[in-house]
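Just one chain is shown here, as structure tokens, and it is the form predicted on its own.
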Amino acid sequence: MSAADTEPAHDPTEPILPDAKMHVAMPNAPVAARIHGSRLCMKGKSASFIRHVEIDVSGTPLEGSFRAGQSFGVVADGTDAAGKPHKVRLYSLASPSWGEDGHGRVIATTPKRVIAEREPQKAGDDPSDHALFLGVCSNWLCDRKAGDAVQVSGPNGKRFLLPEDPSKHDYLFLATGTGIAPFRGFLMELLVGPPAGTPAAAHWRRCESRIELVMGSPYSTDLLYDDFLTDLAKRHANFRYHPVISREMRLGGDGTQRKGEYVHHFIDRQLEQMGGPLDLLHSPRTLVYMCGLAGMQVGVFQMLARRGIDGFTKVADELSGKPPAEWTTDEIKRRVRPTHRCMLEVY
């Protein structure tokens, strides 16, 4: 009996993940990169401020050595309040492999400006103090213009990653915010290709299978890469885009005005619909990946649990006598976790 005949043959509704390199540059010695570009990359007037930047790192190891879904680091110059350098922040990629240029020199990300008033995090801290707060790093990579120096580390992460042979799946991508950004990054890699001309696009097939993105957003004019997703959806029949607001009235299928809706209330309408767009929830093809606020994550697992739908978490003993909804958001976080069919980067 040869050694194949002892092996377990593979489950395939499970994802076969590349290898991904991991900290080619760690942390504690970042290299020096420049930035190419930066550009604002939202739909409309907002009280929030998000850019696209776009890193060069041609020249150092880090050149060519990212895939879609993966993070990197980035140091900021200065010093904090106790004199040592700032400590690395992890920001997603929002690249395909090849990077922005094909080649892997040139990877983007999708930083946000933290702007808040001072609020008590501990005791002691003044509660008169509602001064402005800036956020440290992703105001200070805003800031950079094309040519300025900035220090990167990385590649982070090697589980939120497309599969080996794309193919195989069909794809429901959930996003909150900034966390579009490794599917940008997916998309790029699934329907556009590598420009003409470079070494990837020798061996690239665009990929046939169904890709339902849904993004959720306080207003409309928060929507991030809109007018790329729109195009790409009018481009590709197997894509479709989702953009789902939850502070703004919506019109109901029967004309009238609604309230907005968060993430999990779309899908859990939609299934409502018998071949509606997220019946593909009850395909075994089917993989999940989940970036952005934490909350959506709380919210699509009790859905989902409360639909019976398996195969994407795996629920302990302690909650099995318990109605899903039911369940607390503590719970929900320590109690159910994403089996190999469903990736998650919330914060």
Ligand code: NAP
Given for the second form:
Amino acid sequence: MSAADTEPAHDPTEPILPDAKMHVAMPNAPVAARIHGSRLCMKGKSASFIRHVEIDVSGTPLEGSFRAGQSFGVVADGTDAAGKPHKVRLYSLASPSWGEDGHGRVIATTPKRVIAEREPQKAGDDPSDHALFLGVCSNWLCDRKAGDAVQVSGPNGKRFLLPEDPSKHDYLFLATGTGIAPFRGFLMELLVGPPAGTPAAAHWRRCESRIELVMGSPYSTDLLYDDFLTDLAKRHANFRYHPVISREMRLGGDGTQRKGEYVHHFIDRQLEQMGGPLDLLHSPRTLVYMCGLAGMQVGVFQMLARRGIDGFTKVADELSGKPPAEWTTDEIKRRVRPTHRCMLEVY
Ligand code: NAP
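Please move on to the form predicted together with the named molecule, as the form predicted on its own is already shown.
Up next: the whole complex, starting with the chain shown before.
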């Protein structure tokens, strides 16, 4: 009997993910790279500052080591309060697997400046301390200029990847805020392709699958990579881009002004129409990828259960018999798990 006779048949609805390199540069031994470029990437004048930062890793073991969807580490210069070097911070790769340059030498990410007030975190913290808090790494990274040195580790992550053969599936990409980063890389990989003349261009094929991207932002001005995404949707009939704005009023179907909404509210509303853009959730070909705020996972999982859409989540027996609308956030976090058709990168 051959091995193929004994192995269970692969479920065709589940993706076959490619192998991805991991930890080529460990966090305690990051490699010396250089900033290649940095630009703001919001749609308009916004209260937030979010940048597209490109890092040149050429000549280091990280060159050519990444796959779209993975993350990498950055170690900011300086020391922490205990005088020790800062710990590594992880950032999602915003580039396709061939990098920004087509050769895997320049990688990019989408850091947001942290501008907050201190809040008590643990017992004993001074409740009246509300001094400005700027964090350690994202502002440092946003401050860097082309040519500046930066310590990089990685790659990290082996599950938030496109399948080995992307044509076997359709895609629902769900992002909130800077969670858009890996989807920029995925879309370049699926629809744009490598720069002409690069090695990757020789065997690249445009993906004909259906791709729907739902992107949640507080204000329209905070949308990220909006020109790129709008233009991509114009050029590719199989790709649709759905910005969802939470803090602006929107026009309802009956002409009245409605409150802003979250990603899961938008999907829920779309599912009310038969043949709407998100009916792909009923197809066994579809894979769901979610990146951004952890709260999005809770809302989306609850909405899928309420609509009786399965294949993307596995609900623990403890919740059987309890209507999804009554599930608590804690129950959803602990008792509803993603299946192989649902990839999560949420914090
Ligand atoms: P943001 O701008 O604060 O929020 C994006 C949108 O999500 C806003 O419209 C926000 O609405 C909405 N939102 C808030 N709570 C939500 C919920 N429960 N369900 C659905 N939508 C919700 O986002 P950001 O500051 O860029 O933060 C992005 C987050 O993604 C960070 O936590 C970051 O760590 C994470 N992230 C993770 C990865 C990764 O895991 N690899 C990569 C990139 C980013 P309101 O603010 O109006 O309530």
